[in-house]
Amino acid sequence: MNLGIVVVSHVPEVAAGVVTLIKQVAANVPITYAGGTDDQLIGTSMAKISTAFEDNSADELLAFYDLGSAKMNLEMAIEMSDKTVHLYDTALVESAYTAASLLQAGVPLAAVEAQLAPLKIK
């Protein structure tokens, strides 16, 4: 099973910045992101999220987001995706970083999820 990460933020620069950070500890983990609306404004886009799913080379994805309305678009994109996507209601930066570093080390999904559980904030 090939696991990857998708980061979703209302701000394109936040999404890109989180990816820049986590790639420091997870150079071999497939990571994609969606940030902002289709017009590059503050918000999220189901189309951008779907593209981030498609562009990620992993078969199974761990998805992290910043605020509540991003979750709604993520849930709609998940319904339309052929990939298995796990959605986490956790602190965005900390959980994406934790998951990426653990996946890089080859830690199984169940153990990654155990480490993410204390980071649940939403």
Second form
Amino acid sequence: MNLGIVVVSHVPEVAAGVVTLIKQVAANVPITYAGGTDDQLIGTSMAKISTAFEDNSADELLAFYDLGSAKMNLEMAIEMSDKTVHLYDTALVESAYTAASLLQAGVPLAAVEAQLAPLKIK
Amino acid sequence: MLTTTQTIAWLNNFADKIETNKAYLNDLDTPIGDGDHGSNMVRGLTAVKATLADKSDADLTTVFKAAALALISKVGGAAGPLYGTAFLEMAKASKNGDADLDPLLTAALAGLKKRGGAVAGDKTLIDVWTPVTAAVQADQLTPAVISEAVERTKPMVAKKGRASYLGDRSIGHLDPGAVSSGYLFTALLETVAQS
Ligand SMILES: Nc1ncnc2c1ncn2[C@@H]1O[C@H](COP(=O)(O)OP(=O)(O)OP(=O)(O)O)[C@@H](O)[C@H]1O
Ligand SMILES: [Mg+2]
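Structure of the form predicted in complex with the partner chain (previous: the form predicted alone):
First the chain shown before, then all remaining chains and molecules of the complex.
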């Protein structure tokens, strides 16, 4: 599959937990995540986000995040990545779930984005 | 004209001020944030100090870039991508042979605004960088310009960052990022611009 999902949270368990939730409905969608700082503290790490991009087998990615600095580190990682990454200012759990279930069903990106639009909260 | 020696002295002085005020910065970040701004900045500036230790023969671009990468990889909070972007922009601006403070800070401020999406009045470090950059452009940076800019964040309502989730309850507190930026520019005055 050409489209994948990346989940970014300040807390490793939150990122992993969201992935557990969405994998249940998206067994064939490439999903990776980045949670916490390099020292596993609360925060975000550009290096971890870059690794999540690289480790994802898809070359076009949809990225979802929780709070402010996650977005800044995501944007820095996007500037350095060769992959096309779409970043959404949407409610983390709901939008990652929406994207996962639609991508699993083979729905094209434009239609996925139309479903994500009302979930924008930041 | 900014030299490598001055810049390393400036950043080491900044690191010392951050270390001295770690607990104070954490305290400022507690009522309107997550209480980690001092700890985040100390992690970053310890890495900056370490990477600058062998840069005394490097050019200015290399010095700023090394500082930026240390901050981006070690801070762990919003201050990492923000200060990291500021120094990365200074690295880029100094590549054109521009080692004057004015164009360096102008580039850094533009980068900060783009990275965080904040404007003046949002109760962030932008509220210190904006008047300080203007003062440097006018050759009028003084300790009072810095301290007044920091103080002015107190009555502001936060529009960006963690404090924004508190709405009006963010009023009456200094912004921690504004205070740490105040240390950066106080260190600048002490080590570079005193002439
Ligand atoms: N979008 C932004 N634009 C400009 N400055 C910001 C923005 N968000 C936060 N800041 C600044 O960063 C400071 C907080 O830095 P700190 O290192 O504590 O990050 P944090 O908010 O704890 O990050 P995180 O949300 O990742 O935990 C604030 O006081 C403010 O000056
Ligand atoms: Mg904080």
